[in-house]
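One chain follows as structure tokens, the form predicted alone.
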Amino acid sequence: MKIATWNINGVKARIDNLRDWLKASNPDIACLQEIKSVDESFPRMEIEELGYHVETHGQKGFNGVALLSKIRPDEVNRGLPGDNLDEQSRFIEGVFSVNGGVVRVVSLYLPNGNPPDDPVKYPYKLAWMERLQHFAEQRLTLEEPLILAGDYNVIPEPHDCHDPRVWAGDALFLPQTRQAFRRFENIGLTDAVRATTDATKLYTFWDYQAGAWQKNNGIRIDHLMLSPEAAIKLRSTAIEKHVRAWEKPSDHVPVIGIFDF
């Protein structure tokens, strides 16, 4: 099975490169963030006429994200536990009748929290990455295969970046954030990435700015985090940096696992 994670920045900006990558890639399980698009108008057709069951968790031109699968999900829930008075649409889990039993896929979008002193920004990026540990670590007691897919908004080591230098005042690269995003892996959780690879200079993300994509100025935010029952099912993964240089592009580009389900 294929599960990918893809921050498309915009799905009716990028309906035609999301359509070209549906057909080439082929994932059985597609995680979309930055849809920036309510339920009502997500260009479900176009996604359907593919072959693909479409699961959105919406919102007014910011956030956003979607489940699209070649398979209709058992469940889905919408929003992540713990806070009732959060209205940002970033979390959305489906559950998928696999061999032997079930997946459980998440599409999330973390937040940015830049700039690092405004009083509500960073302090809710940290208050989110609270929420999701206890998530996760809820769902880690099922015992089940999981999948936390999504634009996390964190770079958890200084050879995930170009330059650490750079990004040292950055919220995404804050000790604070890293801090969090360790303590999130450390209750049993596996980078898909760095478990198939030490390579450097693997990025996922490459600003639109002062020609960061031709310099390979990246960063490294897009991850795959697993459960046990997951990570022992990895095969491989690849970052499909070529989508980075079509026209009109995402400033992200997909990051694919292939498991054994």
Contents of the next structure:
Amino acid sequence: MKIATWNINGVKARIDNLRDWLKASNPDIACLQEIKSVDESFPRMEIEELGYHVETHGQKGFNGVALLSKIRPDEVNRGLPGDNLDEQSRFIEGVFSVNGGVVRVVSLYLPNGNPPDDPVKYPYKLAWMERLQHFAEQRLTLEEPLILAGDYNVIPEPHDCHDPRVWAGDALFLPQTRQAFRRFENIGLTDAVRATTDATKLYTFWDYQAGAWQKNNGIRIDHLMLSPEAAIKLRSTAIEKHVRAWEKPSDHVPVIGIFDF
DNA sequence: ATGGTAGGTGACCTA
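Can I have the other form now, the form predicted in complex with the DNA, not the form predicted alone?
Below, the chain from earlier opens the complete complex, with every other chain and molecule after it.
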């Protein structure tokens, strides 16, 4: 089973890219972030035509996540538990039946958090990470394959960016951010890409500005985090870097996990 | 639209 995560930066602007990518990469489940669309205006038919079931958790203008899947989920949960007042659409979970078992797949868009001195933004990011940790801890007790896939807006380690000095004061790389991410690993989640390679200079995002792509000035912020039951079934990972060179690209590229289920 | 770029919105906001 091939499971992908991709921040597409606007589903309406990226519909041709998205369709081309689905045809070429052919994932069984695709987790999308930043659809920047309400549920009603998601280009559902254009995706269904390609044989995918569509579940969205959209929002006007910003954020928004979706799950595209060849098999229909048995259950879908929208919104990260832990704050009834949080109105941002950043989390959708699908439960899928696969040869006798179950796999839970989450598409998440973790808050950016910049600027860090803003009274709201960075605290919101850290609180969201804590809520995600609590969610994960609860799901881990189920002892099921769980894949938390998405744009984490976290650079885990210095070698996950082109120049750590540039990112030193950024919400994506601050010690508290990295510490919160490390907590995900400490409770038993595995960073799928890191588990399958020790290559450096692996990036999933290149800014549109200042020729970042041309200079390979990128960061690795899109991750597949796995429960032990999913990690043991992980066969390989890939970062589909070529997609960044397409016409009208997203600033992120798809990250893939291939599993034995 | 601060600027460098981009998307969605609608007289800026977010990344």
